[in-house]
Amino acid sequence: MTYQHDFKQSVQHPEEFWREKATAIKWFQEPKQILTQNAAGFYRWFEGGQLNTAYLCLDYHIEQGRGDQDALIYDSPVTDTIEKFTYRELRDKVAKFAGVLAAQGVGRGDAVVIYMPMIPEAVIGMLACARLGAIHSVVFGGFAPHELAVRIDDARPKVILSASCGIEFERILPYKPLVDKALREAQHQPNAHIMFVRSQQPETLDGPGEVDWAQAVEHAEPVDPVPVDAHDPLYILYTSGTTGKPKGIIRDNGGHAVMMKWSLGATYDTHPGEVFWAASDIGWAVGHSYIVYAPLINGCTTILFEGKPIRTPDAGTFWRVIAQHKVKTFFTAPTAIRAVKKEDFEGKLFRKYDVSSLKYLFVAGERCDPATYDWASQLLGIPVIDHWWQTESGAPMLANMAGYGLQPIKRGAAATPVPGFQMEILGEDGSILGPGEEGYVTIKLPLPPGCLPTLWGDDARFQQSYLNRFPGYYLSGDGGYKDADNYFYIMGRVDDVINVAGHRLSTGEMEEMVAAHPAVAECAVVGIADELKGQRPVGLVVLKDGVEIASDVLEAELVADIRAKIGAVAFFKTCIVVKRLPKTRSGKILRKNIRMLADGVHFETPSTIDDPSILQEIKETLAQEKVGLAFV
């Protein structure tokens, strides 16, 4: 079938389209209805179906004769380790660890928080939860204790899984003190804390509820897959919200499995037996979907990479992994490619390796700027494909779909809508905008399988965050436009959530922390363009009258505070003292205009501004401090 045929069918006859796609996975009980609406009016897929996601990832392939094929390759340049697991070996480890969890009282519908680095045990933990019908919630390893505590209180896990450390370049980051601090802050207390003790950071586990991973596995009995309903949650994944409180995105078992099975072939042109590598982290949606679930559900070999694009040991590490493991399809963030470009612009390290197995480079997580696209495509000589999706969707919404045969590539565009996503650009009044008109990026309901059905424990926030602004449409929160060929261009967030190296972070939350400093009268935190990270937060503060504090001292204190409460991923390093902030007559700070000044983007002075001269003051201050691409 052609892309045009499938897209048309998916939006005109969605039940027929997804009924056919659902036949590609093994159900324990076939769905009774393909598309329904629940009492809250939210759409749900595959009602009455029963399945088990871990079974689809492992046992099913053993039954099909793939038991001796590599399922997972662990490649860790930071520990100089490469370890391979066949489907049978991985199944056996998952079944045993499911027994460990079951012995701690974890069963169908219970939550488990996973706070781990990129090691095989993290994947084993995820799949063991799925095997039991439990709900895992992976928190990015190394996240600040406060953020972990917030997620513990929201998910209310029976068990926490962690490792004794992560490794950042050559630095050991002990995790136990972070978990211990989070547990002291959290109101909810899990039954057990199971830790995998790494040789790089030995730990003594003798506190209440502390369990040694390896010792527990020795005494565990393997567990068979537990059938669950299609609507049962597989996992919760938290994403930043504009209020500062993270939103718990739910992924259900049935719709997720169908989308994962279909998307790896349709979007990425990757099939059973082939090697797929998503250079992400399991703490993010990419890691869930395209390190763990989609490759394994599809019978592929997936790579779990513990390292960085540079300095582990150098900017050739991506190409070494691709050459050594014969990767066909590679997926990473533009930030990573920019880091490699900065270190090896001439491609000298690249030319050391035979990467002839590589057919596609997919990039996502932020817009791929034309300069990065040009460099990568010229270096690799293969299609470089920008595509767009969100934690909420769990799979691409815009893509140049390799499985259908590539369409022409347009630099700066995330290509055309994926079947199932009827995308529209809407104006402020909800009208559908035409080519070249910038507005809100939306998707007409129903969203296809695999998208969030609601938020964890908060239907009202789901409705308010995504559905109320334009009835009948899902609001993505991004702005953009489309062209005459229906290619979409995503221009960035329309709220105050910024994208730092693919991590969505709330500037509103950072602003609250800056404002809490005793010297600060008012402030604004804005995301400005950054050559390496895509965006980075910058704070502008107005001091309280009569307060005297050196600007460098204030900056250091605020940087340390945000690092302690959010973590290094916030990349908050710059805070500038200004006399006043630009505002509308109603008192709203013009954050967008501050950002545009720093980015060197032309704009008309808003008619609602209280005092236009303040913008010139801000521009001069940014130039003096050399903050923003416009002044570097």
The other form holds:
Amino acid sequence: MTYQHDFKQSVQHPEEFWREKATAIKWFQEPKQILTQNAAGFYRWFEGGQLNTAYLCLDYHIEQGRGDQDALIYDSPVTDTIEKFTYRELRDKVAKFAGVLAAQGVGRGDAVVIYMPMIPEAVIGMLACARLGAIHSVVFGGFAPHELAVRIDDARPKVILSASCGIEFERILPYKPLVDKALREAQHQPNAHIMFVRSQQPETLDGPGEVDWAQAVEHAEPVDPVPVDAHDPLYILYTSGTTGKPKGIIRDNGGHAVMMKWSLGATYDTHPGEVFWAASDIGWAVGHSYIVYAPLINGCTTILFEGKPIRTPDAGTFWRVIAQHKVKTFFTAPTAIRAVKKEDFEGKLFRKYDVSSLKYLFVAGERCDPATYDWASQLLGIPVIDHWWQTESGAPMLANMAGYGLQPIKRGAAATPVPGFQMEILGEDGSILGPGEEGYVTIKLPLPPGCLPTLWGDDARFQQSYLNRFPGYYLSGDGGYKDADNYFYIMGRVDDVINVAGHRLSTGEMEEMVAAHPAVAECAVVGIADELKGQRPVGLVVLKDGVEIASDVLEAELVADIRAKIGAVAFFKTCIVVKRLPKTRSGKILRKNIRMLADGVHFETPSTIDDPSILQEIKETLAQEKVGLAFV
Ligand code: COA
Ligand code: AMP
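Alright, leaving the form predicted alone aside, put up the form predicted in complex with adenosine monophosphate.
Every component of the complex follows; first up is the chain already shown.
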């Protein structure tokens, strides 16, 4: 089948297209209907189907004779460990740990929060939830206790899983104080906190509800997979929206399994028995889909990497892993490639390894800038494929799909829509824009299987955030344009979301925190361009009348506050005092123009601006403080 054929079929006859794709997974009970709408009018896939995602990831492959193949390779340069798990070994560990959870009262439909570093137990915890029909919610280990508490209160887990520490480069980060603090802040209290104690950070677990992972496993009975409905949630993954309250993206079992099964072959050209590596974190959607679910559902070997692209121990670490484990397909973020490029521009470390197994490098998380693309493709001599997706989709929406045979690669473009995603660029008034015209990146409904069916406990927010702006279309929150060949160019968010080193963060949330400082009358937090991280947040504050505080003192307080509340990943390091903020006559702060000033991007002064002289004032302050690529 050609890409063109499948794309056409997927948008003209979505039910037939996905009915056929659904035959690739083993259902306990076949779906009765392919596409339906619920009472709220939201689309649902595979009504009446019954399955178990952990069964598809593990037991199914053992039945097919893959029991002795490596399912998971844990490669941890920070602990100097490499550990391999066959499908059978992983299944046995998951089944036993499911027994631990069941003994704590976890069953179908119960939520479990997982706050863990990149260790096998994190994957075992996720799959054990799936085996029971429970709903996991993984919280990225880089988030601070406040963020964990917010997620605990929203997901209302029966149990929380953690480990005694994470390891960042050479630093041991004890997790217990973080979990304890989050539990003190949260209103909701789980029944149990099961902790995997790592040798790097011993802990005594004697508080109420505290359970030692290893001891509990010793006494546990293995559990068989529990059939669940296709519509039952497999997981909730919180992602940044425009306010302090994160959005709980739901992934259902049925649509997700079908999409994961199909996409690994169709988009990534990776097949049973081959080695796939997504150098992401299980705290992000990429980690859920392409470290855990898609490679395992497809009978591949997946790599769980506990390290960074650099300094673990050096910028050759990616190439060492690829050579050592014979990776065919590698997925990372452009920011990680930039980090490697900075430290090994000549490729001296790269040349130490035989990476002949590698056929593709896929990048996502932010736009792959042409300089990064050029460097990586020249160094590697293989296709470097930018593709676009979101936590909401759980799978690529735009990609040069290797499984159909690659189309020409265009630098700066995320290529063409993946079958199932009927993308349109819409103007302010909802009209469909043509090639070269920049507007809102949207997808005509229905979204294909695996995309969020709604937000956890919040249909109204789902409707309002994604569906109301352009009826009949999903609003991605990104802006961009397409060219005459239907290649799409994603140019960045049109809302208060930024991407810092591949981490999705809300400037709206940071703004709420800055605004809460007693000295601050009003403020704006904007994402400005950063050479390494893609974007970084910068605060601009106007002081309250009569308040006297040195700007460096205020900056230090706000930096510490955001680090403590959101976490170090927020990378909020700069906050400058300005006299006034530029606004429209209706009082809306012109954040986009502040960002463009810092980035040195030319723009016409907006006609709606209240006082154009403020833009000049801001420009002078940014220049004086050397904030922004335009001024360094
Ligand atoms: N647990 C605890 N802290 C964490 C963490 C985690 N899981 N991840 C990051 N942090 C901390 C870091 O230690 C750092 O703290 P510091 O300010 O005290 O040094 C801070 O958060 C910022 O981390 P990070 O954004 O990762 O920057 P870095 O300078 O440590 O590394 C890169 C830069 C580019 C190497 C790294 O960001 C990277 O590999 N990014 C790719 C991310 C990715 O793959 N995302 C998935 C998208 S598909
Ligand atoms: P997340 O939900 O964390 O995966 O972040 C999704 C956001 O990251 C998107 O809305 C985009 O803004 C950005 N993004 C992801 N991949 C790309 C890409 N290939 N090109 C441009 N932006 C991207």
